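There is one chain below, alone, in structure tokens, taken in the form predicted on its own.
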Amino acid sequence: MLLSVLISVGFLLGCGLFLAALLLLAEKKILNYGICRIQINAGRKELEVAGGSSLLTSLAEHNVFIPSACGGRGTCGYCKVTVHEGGGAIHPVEEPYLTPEEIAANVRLACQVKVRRDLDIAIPEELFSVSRYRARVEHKRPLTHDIVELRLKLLDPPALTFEAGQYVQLESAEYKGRESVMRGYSISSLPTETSHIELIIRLVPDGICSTWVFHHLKNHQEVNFSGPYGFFHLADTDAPIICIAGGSGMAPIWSIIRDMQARGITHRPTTYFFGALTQRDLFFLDEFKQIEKDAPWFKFVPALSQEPADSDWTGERGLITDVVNRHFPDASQHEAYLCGSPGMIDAAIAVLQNNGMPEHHIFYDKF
């Protein structure tokens, strides 16, 4: 009986997948939407594209790059644009990522808007400066058991201008039946080093791009990425700073702190809290010790949440939010820069606000 039920369910599921594939093929091969025009920012740029693809794809094919961390599957919510005309009805996939105010303002996910007619859209002006780059892997070195550092030499264009804290979208190659995708990774190198970039990438279980980086990407191999993206960077104030990160969230903070040192920003006392599970998850310890020696305004506080009680670790223990709470019961005069998982960042924001930090003094990059 159970076998019969499983066979029936499998048959129905197979039929559903077949019909879905057939509909996609019909739309792509049979339906012809002709040439569609996309007006961007009230005529700032106009494109003529072949109808039928997503707005995200159509823009990228004409070198207008919209941030996207999920490869256009509608699961990250990053590729928001304003569609004044021609976008059609909101797709159910979009709704969870749009606030009522955004829906009222015609904000859409570019990956879910199909180009089937002329469109009138608006995007942030800074996205016009985003470009696609070709680079070569100079080195791929392990930092921990599940984090590597990539150093990419730029080939075309040969230089990248960015602010410390911004990110790029790395394109994976196809491998073992996995499609090419784009994933966002913060730049960890200094903005003054324009001929190359460095990325800190953590292996995500079954992650398409991170698996490709760890197990298939080789030294001297050519790669493509687009960028720079993002608004996570040091604010132009005099407030003392609290940085909080974990894992590969190290990347933008590593860039920001060294950029402060390079630019001689010595009047803003900075404490960096880095959360990890055990000692094997720590890296750049020697580098931060050197910065502490060279920069009296800087302090590095690593904390371990699952380190064995009988180990030789003499540093901070516990959740990074608890450590921050102990060090800064009054954070009302500080600014904070946070990078890491949504759960960690939300918990850190709660602690900082409870300790007096105004909401507009908290800057973060969730991934």
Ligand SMILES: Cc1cc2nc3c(=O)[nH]c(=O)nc-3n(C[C@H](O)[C@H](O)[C@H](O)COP(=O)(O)OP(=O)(O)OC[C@H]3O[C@@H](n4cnc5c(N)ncnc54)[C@H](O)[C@@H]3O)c2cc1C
The other form holds:
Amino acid sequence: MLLSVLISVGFLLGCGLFLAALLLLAEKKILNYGICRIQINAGRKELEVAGGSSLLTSLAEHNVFIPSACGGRGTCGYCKVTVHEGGGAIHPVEEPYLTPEEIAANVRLACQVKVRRDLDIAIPEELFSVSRYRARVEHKRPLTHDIVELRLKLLDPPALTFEAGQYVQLESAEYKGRESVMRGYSISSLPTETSHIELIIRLVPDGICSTWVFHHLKNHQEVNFSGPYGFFHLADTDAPIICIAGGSGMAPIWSIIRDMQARGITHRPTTYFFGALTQRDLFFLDEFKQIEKDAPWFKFVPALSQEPADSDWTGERGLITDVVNRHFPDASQHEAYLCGSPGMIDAAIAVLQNNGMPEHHIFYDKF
Ligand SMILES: Cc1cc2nc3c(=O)[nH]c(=O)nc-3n(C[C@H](O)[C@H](O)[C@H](O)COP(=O)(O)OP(=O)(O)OC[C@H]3O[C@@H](n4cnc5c(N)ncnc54)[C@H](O)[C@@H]3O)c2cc1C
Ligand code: FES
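Switch over from the form predicted on its own to the form predicted together with this ligand, please.
The next block holds the full complex; its first chain is the one shown before.
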């Protein structure tokens, strides 16, 4: 009896394996899409690619880099491109990331479009200047118990041109059975220093890339990243500024404020609210004190939401959004630059709009 059960199970297993192998063979041989042509921006660039991969991967293999903060998992919504022809039906994974207007305009997530035939697509013109870089870790230094600063020396190409506030996509290496992934990190250094970039990275519990940075990446090790990406940068207006950030959301703001200083933008009063839990989550305090001394237009307001009541902290306490609310009951004339968790940003937007700030004055990068 036991023997016949074992034989049946073995037979079924064998059939399953045979079918799986057949499907793989079919994918390779029968579903051979051959060479497909991708026309980009009405002929600005034309690629010939082997069909079968995602549009995101096919473009990257030909040095056309589309933002992809989740590395192609369909969970960030960053990889939007317009597919005029050849994209096939929209995938259910894409729908939550696309507005009805975008769907009507044939906007798609490049990571979900498979290249099966010739494609006619449009991408933002700025993406043609995105490159892949090889760099060496010059230092990795702790800023707090769960935040490090990485300083990378660019090797090839040797220089990067970017605007303060933009980000790069760092590629982690494989480690302990975890795949290589790409994740977005804002550049915290100044655009004038083109030979190096600095990043401020917070350890996300069980996060693939941040764990790699924290526990596996060593000084002098080589890394790859692509960039620059993003539209989060100082708008060319005269409006006074409110910056709000928490944790590693410091990175782009640290770059933007020092860039304003370096460019002599002194006519835009700027207040920077930095939210943290306790004193051990604060960093760059001395640096900001120095900027306040050198730049009368700048004010730094750190606020702690979980600092013990009996500690020696004399600064602001409470949620950063409540602190902003107290300082700016009327924010109608200001512009805001926000960086941090989606929850913090949504709450900050609600406070600012409630206090009169028009929606188009609010710029943000959600981490
Ligand atoms: C434009 C932009 C700029 C950014 N800039 C910065 C910056 O300057 N500094 C910074 O620190 N971060 C920044 N980020 C965030 C950063 O890109 C990463 O999202 C972050 O570091 C986490 O990546 P990770 O690979 O470590 O975690 P992930 O592996 O992506 O995991 C994230 C979370 O999901 C959970 N998770 C992972 N896999 C699974 C699974 N299969 N099932 C269930 N849960 C899972 C993990 O446990 C973890 O809690 C930025 C993001 C964007 C979009
Ligand atoms: S790369 Fe993140 S959704 Fe496509």
